[in-house]
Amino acid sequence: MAESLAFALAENLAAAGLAVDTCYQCRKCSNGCPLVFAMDLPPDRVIRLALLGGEAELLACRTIWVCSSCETCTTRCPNGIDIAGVMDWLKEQAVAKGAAVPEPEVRDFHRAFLGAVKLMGGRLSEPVVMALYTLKGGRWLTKLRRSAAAGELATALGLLKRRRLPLTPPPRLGGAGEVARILRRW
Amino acid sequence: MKLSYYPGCSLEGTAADYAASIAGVAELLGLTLAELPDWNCCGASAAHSLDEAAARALPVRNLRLAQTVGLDVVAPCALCFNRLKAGAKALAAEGERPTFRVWDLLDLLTQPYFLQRMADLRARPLTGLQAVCYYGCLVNRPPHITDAANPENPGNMEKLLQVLGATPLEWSFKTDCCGAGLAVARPDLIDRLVQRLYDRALRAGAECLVVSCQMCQANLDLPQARISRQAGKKYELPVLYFTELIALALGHPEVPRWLARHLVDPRPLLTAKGLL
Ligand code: SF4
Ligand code: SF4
C-alpha cells in the first residue's frame, strides 16, 4: 500500500464505546445542531473524519470546543452514534496530546472548574472558578481592553445586591481526599 | 414521602432563590428532602469534556452515598440529574444495579400523586398567565441516559401549568439548547442562541418563560440587559422557576422575596395579573 489507512482512531473510539462506523452521512446531526454556525467542521464531517483517521485535523478543530454538549445529535442519529460523546473524547485527547486548541477559553474554563472543585474540597465555588479562570494567562487584561469587564461586573453586582453571590466557601467534604484523588490531574 | 436530596453546587451559591423555592414547595406538599450527606460536585461539563474517568467517578461516589441511605434521589439541576443517571447506567453496565431511583425534580413533582395534591391545595389559580415552558437539554437528552419517554416533545411542565391554572403556550423550541455551558467562555455564542429563544417565545405570545433548571434560568435571565443593549430593543421576559409558580398558586407567603432575587423582575407582570 502506498499510503497506510489510519483505522486506529475509529478503533480507539469503538474501544471507548463510541463506534462511528455505521454513519451513512445523512447529516441529521448537523441539521439539528444549534452551534453549527460557529463550527469549522459540521458534526457529520467530524464523524466522517474519525472514520477516515483524520486525527490531526480533528484534534485541532474548533468544533469540539464550541459544541455545547446539548446531546441533540446523539438523540437523533438514526444509527445510534454518540456524536456528543465523540466530541468529548476528542477534547480529552486534544488536551492529553497537547494539541493547539483554537478555543483556549473553553478549555481553560473547564480546567478552572475542575481545579476549583479540587481546591475547595469537593464542591464548586462559583466565585473561585471565575477567579481561577480570569486570572489565567492575563485574561483580565484582555477583558479590560475589550471592556467586557464592565458588563460582567454589573452582573456580579446585580447578583450581590440580590444576595446570590456566595460569600462563604462551600463546606470541605469528609470525602475531600477521595475527590482530590479523582481529580488528581487538575 | 421522603427522598434523598442532591441539591448540586449552584443551589448553595447563585441559585439560592431556586433552593428557597424548592424548600417552600416541599414543605407545602409534605415532601421531606433529606440532603445526601457529604455529596460532592458532579463534575458538570468540565469533567465529561476533559476527563471521562472523573466524569464517571464523581457521580458514582454520590450514588454510593445514596445507596447507604437507600432512598430514591432527587436532583433539581438538569446537569446534576444527567450525570447521576449516567453514573447509574455505567454501574448497571457492570452489573451493579442501584436499588433506588434517580429523579429529576420536575419529573417527580409532575407525577399524578403530586399533581393531585396541587389541585387540592391550590389557593390562587394563575389565571391569565401566558407562559412558554422551557426544558433545555439535559433533563431529557439523550434518552438512553435520562429514560425520558418523549425527549423531543416533553409535556409534563405544560401539564403542571394547567393544574396551576396558568396558560401554557405551544412552541417548538422547548428543548432547544441555550448554550449555558459556554456562558463564561463564549458569551457571544450564547447571546445568539438566547436571543433566538426570546424572539420565539415572544412570537408564541409568551409573557414569561418557565424553567426547571438553574443553569437555564441564569442563562436566560442574566444576559437579558446585555442582549437588549446589543439588539437595540428591550427584552423584558421574566424567567420563572416552576417551583415558584407552584408556591405562588398554593399561596406560599415567601414567593415575592424569592422573585426579588431575579435580574429581570417578574413582580410587575405578576402584579399586573393580580397574582401578587
Ligand atoms: S446523524 Fe448519525 S448517521 Fe447521520 S450523519 Fe450524523 S453521525 Fe452519521
Ligand atoms: S452536542 Fe454538540 S455537536 Fe451535538 S448537536 Fe449539540 S452542540 Fe451540536
Contents of the next structure:
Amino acid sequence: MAESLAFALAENLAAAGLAVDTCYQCRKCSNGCPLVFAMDLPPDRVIRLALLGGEAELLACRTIWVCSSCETCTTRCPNGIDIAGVMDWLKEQAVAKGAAVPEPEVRDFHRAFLGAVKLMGGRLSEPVVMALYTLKGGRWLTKLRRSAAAGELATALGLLKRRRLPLTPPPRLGGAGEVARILRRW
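Go ahead and give the structure of the form predicted on its own, now that the form predicted together with the partner chain is out.
No partner chains or extra molecules come along with it, only the chain itself.
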C-alpha cells in the first residue's frame, strides 16, 4: 500500500504527459536555473521528491511558486523532462488541494495574470494585470502608506510618454471563447 502511494505522484505526472522517471539526477536543471538562489528545493530535488512520492512536501514548498517557467531547466535536461511543466502542474495541484501557499504574492500575481488574459479575451494587457494585482488584498493601500504609489505613478507616466505602456486594449483573439473555456477553472 505504501509503495503504491509513493509512486502515485510520478504516475499522475506521467498521465499528465510529464513523466519524470528518466531523471538520473545529473543536476543540470538546478545548475542552470537563474532562480535557484530563492528556492527552498532545487529543481533536481523536486524531481527526486516527485519520484519518491513526496507530494505533501512539494505542494508546500516555495520552489514551485518561485519558478518563473523560463524553461532553462527543461532545455538543459538531457532526458527531455519538462521540469517547468512539472512545476506548473504542482502549482495547479497546490491550488486545487487548498495547500498553504508560502508565496501568496506570487500566487496572487498568477491569478491577476490569468484574470487579465481571461478579461481581455485571450490577450495580455500589462496595465490590467497590474491593476488586478494592485487592487487585490489592499495592496494599493500599502503602497499609499509607504509612499510607493508616487514613484510607480511617475514610472507609469514615463512609460506613457515613451509610448511603452499602451492604454488601449489589445484586439481580441478569434478563439476568445476557447481561451475562456480553458481558464474557466481559475
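In this text, the rigid core denotes the largest set of C-alpha atoms whose superposition between the two forms falls within 1.5 Å. No experiment lies behind these values; they were computed from the predicted model shown. Numbering follows the first chain given and starts at 1.
Checklist entry - After the core is overlaid between the two forms, has the C-alpha of G32 moved by 2 angstroms or more? => result No, because once the rigid core is superposed, the C-alpha of G32 moves less than 2 Å between the two forms.
Checklist entry - Does the C-alpha of R123 move 2 Å or more between the two forms once the rigid core is lined up? => result After core superposition, the displacement of the R123 C-alpha between the two forms reaches the 2 Å mark, so yes.
Checklist entry - Going from one form to the other, how many degrees does the smaller rigid part rotate between the two forms? => result The rotation of the smaller rigid part against the larger one between the two forms is 17 degrees.
Checklist entry - After fitting the core, how far does the CA of P171 move between the two forms, in Å? => result So the C-alpha of this residue moves 7.1 Å.
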